[in-house]
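For reference, the chain that follows is the form predicted on its own, supplied as structure tokens.
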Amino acid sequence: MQLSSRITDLLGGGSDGWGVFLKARRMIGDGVSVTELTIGEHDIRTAAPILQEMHRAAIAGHTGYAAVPGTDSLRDAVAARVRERTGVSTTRDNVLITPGGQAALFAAHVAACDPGDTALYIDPYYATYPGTIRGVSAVPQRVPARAEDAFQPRPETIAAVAAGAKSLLINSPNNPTGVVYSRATLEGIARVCIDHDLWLISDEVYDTQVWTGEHVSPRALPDMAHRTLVVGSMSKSHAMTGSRCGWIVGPVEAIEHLTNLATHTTYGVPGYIQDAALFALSQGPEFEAEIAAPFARRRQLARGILAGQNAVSLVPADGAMYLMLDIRSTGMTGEEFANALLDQHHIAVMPGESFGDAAAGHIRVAMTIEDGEFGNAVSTLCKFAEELAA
């Protein structure tokens, strides 16, 4: 029997970019001690009170089918959070609860694109983006952001390929670069979307991790609320990665149709998970700041270490839990450097090439281990790069 081209071509005939990560995991399986700076997984676990609320809700019986668009109380809480942060009128009718941000990304592209439509996304990109687009039978078209522009996308570069496209996917604060798109950048992107009648799909799962500047949701820009689908998640803001609870915020009509999609695919999110998410949101911005604090602290630690050498340069790390480091002075590609660092020093980082051509010659470092161990790893990485550059 032949499988569908939709599933067999999901990776576009190439790698999924996780080769170094899998190699590190094999080494760990063989008993080798490896310092992992690869994936965006908090080194703290979900807070005990959130888990206790999850347990309470499950024991109380919220284990049956929950409302497919999400419970009214959680949708109200998400809507209130969006209103407070953006100033845009938002009600539960603008909110669909999804099984995590990844399911929201997939559903948003189903809503925006028909089979064969071109869907744009910015390179560097999170590794699942092109496969998500192929998964809805749309055609992924990357739009490069340049290292010399600190990976801020140029609106004119997007406009040059926007004719005939249906959607544009952006991510700020950005994974993998740690860049926060400026208001000027987002206003330029909004103009392109309006001029070319594009849906804008805005992945904002790192919106609580902003170290410099401000997070601007493009849905708040003039004439953008009716053409923007915002993806959010509890994973990064509340250290609830395994709970798989996210959302899409968008126009009422789009949410109504996306609810139909959810009815025929995921059939919603477990009620006890939603109750735990509601409790977590009720803890307010102070709790979110507590979850984000280790990454802000480690960013400062890394900046101090990087300031003492010349072989590695830091892409402006304005947000998210990652550092993007330029290692081109070593003469190596990001993939070659990451493999050599793993082989010789047992430190695992992600090659920039895992996130697109625009990040070639860079590596992504996740700030997801204890401060002292993290500082030692960054110091070793820098010394290794200096040896290679010499």
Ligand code: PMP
Given for the second form:
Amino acid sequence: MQLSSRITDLLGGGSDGWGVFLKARRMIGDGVSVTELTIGEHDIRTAAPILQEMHRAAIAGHTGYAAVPGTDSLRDAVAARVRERTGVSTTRDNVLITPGGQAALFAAHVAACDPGDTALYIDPYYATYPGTIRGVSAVPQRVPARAEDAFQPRPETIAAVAAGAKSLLINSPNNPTGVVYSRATLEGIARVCIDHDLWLISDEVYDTQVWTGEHVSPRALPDMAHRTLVVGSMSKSHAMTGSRCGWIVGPVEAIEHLTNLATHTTYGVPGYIQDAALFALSQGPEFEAEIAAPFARRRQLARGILAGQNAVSLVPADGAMYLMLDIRSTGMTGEEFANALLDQHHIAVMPGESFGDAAAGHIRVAMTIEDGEFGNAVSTLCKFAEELAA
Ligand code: PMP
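Got the form predicted on its own; any chance of the form predicted together with the ligand too?
Full assembly next; the chain just shown is listed first.
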């Protein structure tokens, strides 16, 4: 039987960028000890009190169909959090609870784009972005940010391809680069969205992982709330990746239609998961800071190690659980370097190319292993790069 081209072409005919990751997994399967710096997931598990609340809610009977847009109490809690963090008037009617940020990204593009519409996204990008856009039968158009600009996108580069497009997807703090978009960058992006009548889909799943400066949500910029769909998630902020709980915050009318979409796709998020998410949010910013702390610490550790050498340079990274390293001095592509590092030192990192052409000659290092082992891996990586560059 013929499958739809929408699903068979989801990856756009290219690789999905996970080659090195899969090779590392095969090596581990063969009994090789590999240091894995590939995946964006905490080295801690969901905190026990959150799981106890999940258990309590399930035993208490919250196991039936839950309200499709989310429970009132969780939508209220997300709205309150957004109000506190951004100052923008937000109620439960602005919030749809989704099974994770990824489902929210897909739904947001369904809301913004008709089949055939152009949907813009910034390169380097989180690996699912182009496939998510193809999945809604829109046409992904990448907009490169440059290493020379520390991967802050230039509004004029976006404006140059914005005519006729329907949406722009951005992500700050950024995966893979760790870059936090400045207020000036976001104001420039907002200007382009207003001038070209674009929906702005703002992926803010790393909003609690900002090491220096501030997280600015573009929904809070003048004239932006009615054209912005914010994607949020419990995955990164509360170490709840497996619970699949996220949200979209947007205009009431969009949320109403997105609720119809949810009724016809996911049918909502399990009630006991939502109760656990509500409990987790009630732990407040101190708890979120605790979850983020290991990444801040490891970033400092890596900066110390990187300061002692010249072969590898760090993209000024102010957020998220990743470091983007420029390894162009080695003469290798990111992919060649990542493969050689895995083969020779059993350290797995992601090639920059997995996240788009703009990150060529770079590697992404996830700061998701214990400090001592992390420091050793960064030192080995630097020595390896120095030998290659010499
Ligand atoms: N956006 C970005 C930038 C991500 O890195 C991830 C997860 N790695 C997601 C969205 C999706 O996260 P989740 O579906 O777990 O909320």
